[in-house]
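Next comes just one chain, in structure tokens: the form predicted alone.
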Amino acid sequence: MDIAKSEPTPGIIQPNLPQHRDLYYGGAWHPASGDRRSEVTSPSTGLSLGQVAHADAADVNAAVAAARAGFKVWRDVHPNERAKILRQIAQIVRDNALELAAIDAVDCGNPVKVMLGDADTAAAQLDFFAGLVTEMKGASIPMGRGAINFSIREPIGVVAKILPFNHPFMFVAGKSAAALAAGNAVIVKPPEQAPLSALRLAELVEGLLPAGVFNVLPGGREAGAAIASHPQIAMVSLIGSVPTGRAVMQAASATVKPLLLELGGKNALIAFADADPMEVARAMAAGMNFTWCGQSCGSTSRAFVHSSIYEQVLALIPDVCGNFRPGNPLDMATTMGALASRQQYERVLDFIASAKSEGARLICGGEVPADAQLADGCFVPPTVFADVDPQMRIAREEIFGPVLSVMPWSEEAAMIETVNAVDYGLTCSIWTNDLDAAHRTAVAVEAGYVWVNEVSKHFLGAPFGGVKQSGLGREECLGELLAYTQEKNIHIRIRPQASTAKTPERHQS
């Protein structure tokens, strides 16, 4: 059944799906090579959302050629003019926020209400980087009176963005902002599971940027591999899993291109004995991002709770998690959506089964919803396991689903060692009223982004990124803008002024 042909339901927002389903590059729409197409389905219903062009290596070549031509125009546009255009795009995003949110809701499964927040975030990132265009500064180096030496920053060229399924539109629009502000052309490969909002954005901004500056190539692994290895793509930015990051690094190594990688996380929430149990319980739920089914690299999916408040916190968890109930993502009242695909759904259920078989104590969730209206969707309720051993699968591997592991601790050094024992290092949330403990722990944990008495939130201007296998580089800050530039040094020798004094005439005696 095609969702576009289904009957409207009162109280449910109807998505306005994009009209164009082809590849967008060079300022125009193109069929995929061999007219290849793939089916897109809604994870909340299993209904078809129609077909979308499926790019291959030949399409990547064509898009890169168009992007290189666009880059040669865009790099010479005055930075303040580039900023003006980015602000226009930000306003377009705000004006169409509900429409874009509904597309993502039906396409990736997240509730439309929180997808409205994603549109706001994307617009804010566009405005933020528009405001930084004059900060692409070089430096001068003292050389004495005989020379001038200085550096300038130039855009790097064609930048490719390979993006995931958890926040499709926010990543397509917001994560393109820094690269565009710096003067680069951008090729976006939206998630294979949820490409529709990227195509709709291309429709909305068509004609605003020079042809070839913003390009959208829906596709799968073949397109991603072709992008990563392409000799005329100057830089690749990826948000995705660690295995995908490794594959992109390997492919990019052939052309020694720089990378910006935001990869997986198995992040810790640490609660000290003096923390308020209710605050901790609420933070555990908020940090898990249950609204979008825990599908976030930054989710704090391991909670280390001091043994003195451990059982108090666990007793509060069912009620706190009860605020997140799976439902139709297009209903503004829905507080928890669906997992993005059937494959991801089966993977999460497998992790839950393994936790049960390994002896973890189930606190809430753990079973698919009984509601018949949700039977065809990829719904899993908030699932919390206690008494988790650090060697269990759910404590070691990134699930990317609504499954939280809770562990008691009593000895700080041993707890820190366990927190740092995984290969990931993206975020960490610390809960305590002890300033010394907060500082000590923030320094000790191996993570790139640390909250104290806060969780989940991002702050524009604050560098976001991971350590270890959670990624390379920092985003959402000036450093991200500069990452899309290359520094060029210029040395000028100043010739000494030629003498203008006249030679005195000789007189014969």
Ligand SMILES: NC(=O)c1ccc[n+]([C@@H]2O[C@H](COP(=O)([O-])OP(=O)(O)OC[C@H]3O[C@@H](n4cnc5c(N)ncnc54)[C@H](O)[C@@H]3O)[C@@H](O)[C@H]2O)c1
The other form holds:
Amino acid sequence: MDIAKSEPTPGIIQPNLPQHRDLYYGGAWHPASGDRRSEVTSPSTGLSLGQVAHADAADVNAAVAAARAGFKVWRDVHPNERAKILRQIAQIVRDNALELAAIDAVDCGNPVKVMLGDADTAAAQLDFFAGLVTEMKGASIPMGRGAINFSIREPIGVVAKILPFNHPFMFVAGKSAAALAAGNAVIVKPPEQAPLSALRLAELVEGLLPAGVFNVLPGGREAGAAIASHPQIAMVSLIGSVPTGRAVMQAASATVKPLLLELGGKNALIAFADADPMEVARAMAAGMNFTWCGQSCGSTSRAFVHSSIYEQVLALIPDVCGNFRPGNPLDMATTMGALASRQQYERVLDFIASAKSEGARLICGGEVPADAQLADGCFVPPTVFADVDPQMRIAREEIFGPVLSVMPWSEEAAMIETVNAVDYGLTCSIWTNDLDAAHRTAVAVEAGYVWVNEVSKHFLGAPFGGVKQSGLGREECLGELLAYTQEKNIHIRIRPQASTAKTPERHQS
Ligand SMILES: NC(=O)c1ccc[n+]([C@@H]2O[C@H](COP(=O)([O-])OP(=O)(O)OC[C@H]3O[C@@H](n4cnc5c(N)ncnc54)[C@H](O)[C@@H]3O)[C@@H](O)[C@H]2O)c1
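Return the structure block for the form predicted in complex with the ligand; the form predicted alone was the one displayed.
Below is the whole assembly, all chains and molecules, this chain first.
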């Protein structure tokens, strides 16, 4: 059954899927070489969403040639004109937010209501980077009166964005903004699990940018690998897992490409003895981003709760987590969606089984929903395990699913050591009323983004990114724009005025 042809149901948003299913580059649609296609299915129903072209290395070559041509035009467009076009795209995103949100909901399983928020965030990012175009500044370096020395920042060339499945549209539009604002051409490789909103964006902005400036190449690992090693792609920005980050680094090393890597996390939430148990329980649920099944790099999936409030907090967890109930992602009332793919679903269930067999105490969830209407989808309810040992698999590995590990602590130094014992270092959330404890802990944890008495939220303008194996570089700030530029230094010798005393040579005719 094709979901696009199903009957409308009252109260449920009907997705309007993109017409074009080919590769978009050079301002036109192209079939993949050999007409390769892959099937896209909805993770909430298992139903087909149709086929999409599947790029390989030959398609990457063709797209890069088109993007090179686009870059040569776009880099010379006046920065304020570039900003104007980005703001137009932001408006198009706002005008079509519900449609884009519904495409993501049916394609990646996240509830339509939160995907509306994603469209809004993407539009805000486009506006934000449009506002920064004249901040792409160099510097003037004093060299005495005999010279002028200054640096300018230039766009870097063709930039590739390789993206994951958890926020498909927000990443395609929002994360292209900085690279485009800086004057680069962009090739987006959307996630193979959820490529449809990227294609719809290409349809919506067609004709707005010069041909070749914004390109979308649906495909999988093969296309990603071809992108990472391509000699004419100047820079790669990946949002994905740590193993993919390593593979991209290796492939990019052949051409010494700069990289921006936003990778995985196994982030900690730390609750001190003086924190309010209800506030902590709510933060534990909010930090897990259960609405999109915990599929967030920033999810605080390890909660370290002081032993003096541990049982009190755990007693509140089933109720707090009960606010998130798996349901049809296209229903505006749904509070928790489906995992993005069958593969991801099986992976999460495997982690749950490992926690049970390793002896963790199940507080809530842990079984797939009995609701017959959800039987064909990849639904897993909020699942919380207590008394988790730091050596258990669920405490060490990134699950990227709705599974929270809770651990008691009583000795601060030992707790910090356990928090820092993983190779990841993306976010950390600290809950306390004690200013000293908050500062001490914020400094001690190995993480790139720390909240105190807050969790999960991002703040446009504040640098987001990881330390250790969680990534390289910072996004959502001026630094992101500058990452897509390269600095050129120019030294001008000022020659002294030519002497007028010298007698001109006489030419004989
Ligand atoms: N730090 C962040 O901002 C952030 C945000 C969202 C997701 N993530 C991370 O993304 C991961 C989940 O997403 P996923 O499962 O789609 O990740 P993934 O690493 O499997 O895939 C990400 C993208 O990389 C591509 N890819 C896979 N192998 C490749 C290779 N060898 N060379 C080039 N490209 C390749 C995929 O096709 C996909 O487009 C989690 O680890 C999560 O933490 C990080």
